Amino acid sequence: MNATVSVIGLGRMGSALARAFLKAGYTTHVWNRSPEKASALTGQGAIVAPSVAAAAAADIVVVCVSTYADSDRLLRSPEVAAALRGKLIIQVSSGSPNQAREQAQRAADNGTSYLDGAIMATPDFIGEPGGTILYSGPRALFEANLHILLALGGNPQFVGEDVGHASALDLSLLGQMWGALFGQFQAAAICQAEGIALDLFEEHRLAFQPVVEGAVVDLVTRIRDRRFAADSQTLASLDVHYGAFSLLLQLCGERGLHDLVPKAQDDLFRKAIAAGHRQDDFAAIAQFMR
């Protein structure tokens, strides 16, 4: 027979996790503050749960709200404990690893099973082949319950008995991101105050992305071998890159571009070449990441 199994939370993405189970057929109860939300989806066959403690009476508790504060306000009167006992919770809100590391232990003190889990995804890829949601926690219960997991995305991924693992890998995935989209705003910047169109940027960007790809690899591959000295596979000395960066920050200056983003990278640069790195590979500033 299958499980039940209960969405808490409905916005874009709790609605899209509630659809997902509703089409693989498992009988899903859901629940949001804002109930339209939730009478939205009973055309699709959900049941809608009148409190947090009837939604906590399914076999699988699946939490989408927006952070993990949010879903202790939800989750820990004496009420809602009860009706989670014996049951599994399906974390999925946004924390941090210390955040889902208390929300285990709580869950674990009221004999209620957990698994921590990060979305790398947008709500159209929820239940599609290639979704993609990262799970921390213990394997026997990740495994266990695969089947089920399977309905929320085609691509569910076990990253460690550590559950807090599922969100540190989602914050250093988003770090990168983040890294890369806060890059195009200064490079449009400089595009613009140089007259060039950035359709033309474009074309290029699109052929430079190998070679940023390979220095990304070179440098993960680095960081982990902890090989920070120049070899003879060095693409590029710290002192090669600080080179053309400090034009950047010339640039800036000379047309008046918000300059805080690269000064917080100017800080790194000098801080491992104040340590001797001048002459090693850029992989060295990784050692002042801490």
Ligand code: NAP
Second form
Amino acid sequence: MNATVSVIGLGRMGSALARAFLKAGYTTHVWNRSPEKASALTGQGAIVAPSVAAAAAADIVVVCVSTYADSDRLLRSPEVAAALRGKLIIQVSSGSPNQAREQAQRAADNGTSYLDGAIMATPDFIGEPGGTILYSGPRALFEANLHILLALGGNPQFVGEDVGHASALDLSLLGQMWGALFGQFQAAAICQAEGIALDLFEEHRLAFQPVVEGAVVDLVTRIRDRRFAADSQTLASLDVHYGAFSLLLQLCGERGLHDLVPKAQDDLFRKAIAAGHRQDDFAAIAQFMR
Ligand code: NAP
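With the form predicted alone in hand, show me what the form predicted in complex with the ligand looks like.
Next comes the full complex, this chain leading.
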């Protein structure tokens, strides 16, 4: 509890992180490019740092700006680098796995400890029991600072010593999320084109959810075990999926709906079929994703 913390970047997420530290009783320094967002936190006890270098003088420096490139620009100056020596950076801006590895290397070259974090939550979850943040980097660093990480969310998760893995898992989970969200646009467009009320769709989507969830669990297991051939546990062959899927493409054509996403999926179906997997389990498509 004696450690001082700072939060650099006070957008929606950074402000929530700073408020969580203040609520947990940490002496919290804050800095933001647009100063009004920092002053807005003084009423809750935050100390406004006059510069990035001053914010970097805290024991633990949490960075939450839009991109790693923005973070680099802020942290690279000689004064900031000197202030960061011997400190811990917790980088929670979104970035790619390789960007995280580059940042960790630069921190190591500067004598700064580094943990990379991926926030799997919206700002309203920050500081709450269900707030999940994934961390990668040295496990010992994660464990030694767990009490501080717990202030940001009740569910801090260590996901690996490879510092790129928090970002990689983040993108993997988000990729799955965007698949579902873009699928939702598709679904709504079909309902609207066919005159089906979205309330009726929603009712049936919820009823269908356990079937979809079961199929996802089955896919993950099959991909992990490389069980691509159809077997007694196969839920539906690639051929059966493709029969129904072709009707989706047909409907898009008939109703003039945007079809680039299903066309990309069609490309994967066709590659798998051309390679002789038509009668295999639907999971066989996984082999064409790399
Ligand atoms: P935001 O509200 O748009 O805030 C962006 C922050 O980055 C602001 O503090 C902004 O400063 C700062 N910034 C941008 N470019 C900068 C630059 N060149 N130099 C200095 N500061 C700069 O975004 P946010 O929602 O807080 O998200 C911040 C990070 O958290 C992002 O990487 C985002 O992907 C990640 N994240 C967000 C959520 C979420 O639900 N919001 C969830 C998970 C992860 P100004 O105020 O001066 O513009």
